[in-house]
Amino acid sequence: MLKVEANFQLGSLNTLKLECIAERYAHVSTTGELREAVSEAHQHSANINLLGGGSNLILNRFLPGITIHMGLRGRELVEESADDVVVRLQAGEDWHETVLWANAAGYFGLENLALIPGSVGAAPIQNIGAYGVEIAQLIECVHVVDLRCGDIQSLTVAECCLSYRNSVFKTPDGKHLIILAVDLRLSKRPFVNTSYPALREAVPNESATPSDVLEAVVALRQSKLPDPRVDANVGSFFKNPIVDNVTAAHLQREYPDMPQYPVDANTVKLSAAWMIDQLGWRGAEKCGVAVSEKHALVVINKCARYASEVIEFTNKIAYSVAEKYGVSLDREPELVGSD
């Protein structure tokens, strides 16, 4: 039977370690429990908040309604051919553990996405990506439950509308969908993707294996990014801004050293970390919140208790970037709850 707890403290369930009280909280480990929690929310006309690994959220002091902590676990092989497999991963599975599992099983393609914090269910929401690979390239379909009617559906990768750190699940059209499981198509034939410059430098050997790439990605991330289990953080705090070609050309003339990465024929991605670094924010600290010494995109909660302190500090960073470069920085983690 589903257990629902009142006034539940979520401080240990978010990687920023911010104090937050959930009005009501339920940990669900089966689809049946999930439906029960949703039904209870409907009966009380209560908001539904979803919690996975807590690695991409900024939790405000209070979460009204019912907070559903996704604990659905399991991995299974649902399709296999001579060349590839389709694996079904339940939403509550840890992402990095899943990458390790796939590599050990001889299912390849996830190596570049190693050590990204969070759960499987969060991967399509953010369209997680690293070192030249995005999860959009591997998704076969995403299984969801519709909060409005309780129906279970399977969305194709096209229906998920995946783009840079975005998806239908972050829009009004998809807010009513809860991810239950993700089907990924992975290769049985070993191959490596070292197109990303830093990874190519780390794995220069042309006979490198997927395991070599996996180890290199883990080493690179550990060298650049603080461990959220040690230093409370959500990974990259700001998205890399995407601008039009005219804006990019102007910035290149003004700042010749500014890194730029073409996205398509009309747009260019800029390095948020470079701009933050240039403005001297790396290592800066105020009110218990700091920019990591390791990476300018990572914001660490040293001793702040509430989201308002994190938001105040990071707003100053974004304002300084806008003032200097005329570029807006958007947060990657989602701010939820009330103050």
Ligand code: EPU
Contents of the next structure:
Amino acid sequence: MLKVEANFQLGSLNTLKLECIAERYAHVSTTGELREAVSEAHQHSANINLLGGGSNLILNRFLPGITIHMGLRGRELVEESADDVVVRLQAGEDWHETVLWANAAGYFGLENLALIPGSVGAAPIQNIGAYGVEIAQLIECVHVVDLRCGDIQSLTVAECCLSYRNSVFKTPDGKHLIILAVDLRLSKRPFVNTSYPALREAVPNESATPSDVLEAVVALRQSKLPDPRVDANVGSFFKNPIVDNVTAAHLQREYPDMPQYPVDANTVKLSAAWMIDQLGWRGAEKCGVAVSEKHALVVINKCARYASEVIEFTNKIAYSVAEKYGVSLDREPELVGSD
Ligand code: EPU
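The structure above corresponds to the form predicted on its own; please give the structure of the form predicted together with the ligand next.
Let us now look at the entire complex, which starts with that chain.
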């Protein structure tokens, strides 16, 4: 029997540690419970919010409707050949524990994505990526339930429309889909990807193993990014902006030290951290919200209670970047609820 709680405090279930009251809240650990929660929402014509690890959310004070906390667990092998496997990961599994599990089982490809906070179900939504790898490269398909009709479907990787920190699940075409499980194709043959410059420096050895890379990524993240269990944060607060070649060339002339990364023939990714850092924001603090001393792209909630304080401070950062560089910064985490 599904337990639905009214006026549930989500403060401990989001890594930014913001106070938020969910009108109704249900933790689901089976697909049966999930169906019950969805039909309960339909009966009350209530909207549905999905909560995973809470590591990519900015919660406003009040979350109307029913908040479903995804707790589906399980990992299974669904296909195996001499070269690779397909593993099915339920949405409520912890991401980093899954990376460790795959490595220990001898299924390779996830090492560069170690220590990313959050759950498996959230990974395709923003197409998690780090140190030269995006989950888009590994997804075979994503199993979803369509909230409008209750049907379970599988989306191919193409249908997920994955791009830099984006997917169909963030758009009106996919907002009605709840991710149940993700199938990943992983290699049984050990290989490493050390193309990202900071990782190549950390793992210079030609005969490095996937475990060496996993360890190096964990060490890099621990040295560069604040731990969300200690300093409340949601990882990168802004996306790295993508601009056209002409804009990039103009900025490069004006700021020769500005890091730039070509995306394709026409566009270039800029470093939001670099611009924020140049403007002197690193370590700055206002009303209990601060830019991390360790990394200028990470915003830490020191003692703010509500999302509005975070938004006010970070809008100032984005405004100053737009003013100086003419580039607009988009937030990476999703702002939900009402103030
Ligand atoms: N930099 C600064 N100041 C800083 C930090 C970085 O000038 O305080 C400069 C660095 O010198 C470097 C550049 O910014 O030239 C890039 O820094 P970094 O390698 O840390 O990568 P990033 O672009 O800031 C992205 C992801 C991270 C991911 C790293 C590594 C986004 C929004 N962020 O950060 O992902 O871990 O690359 O691949 O794409 C996340 O999404 O939450 C996240 C942490």
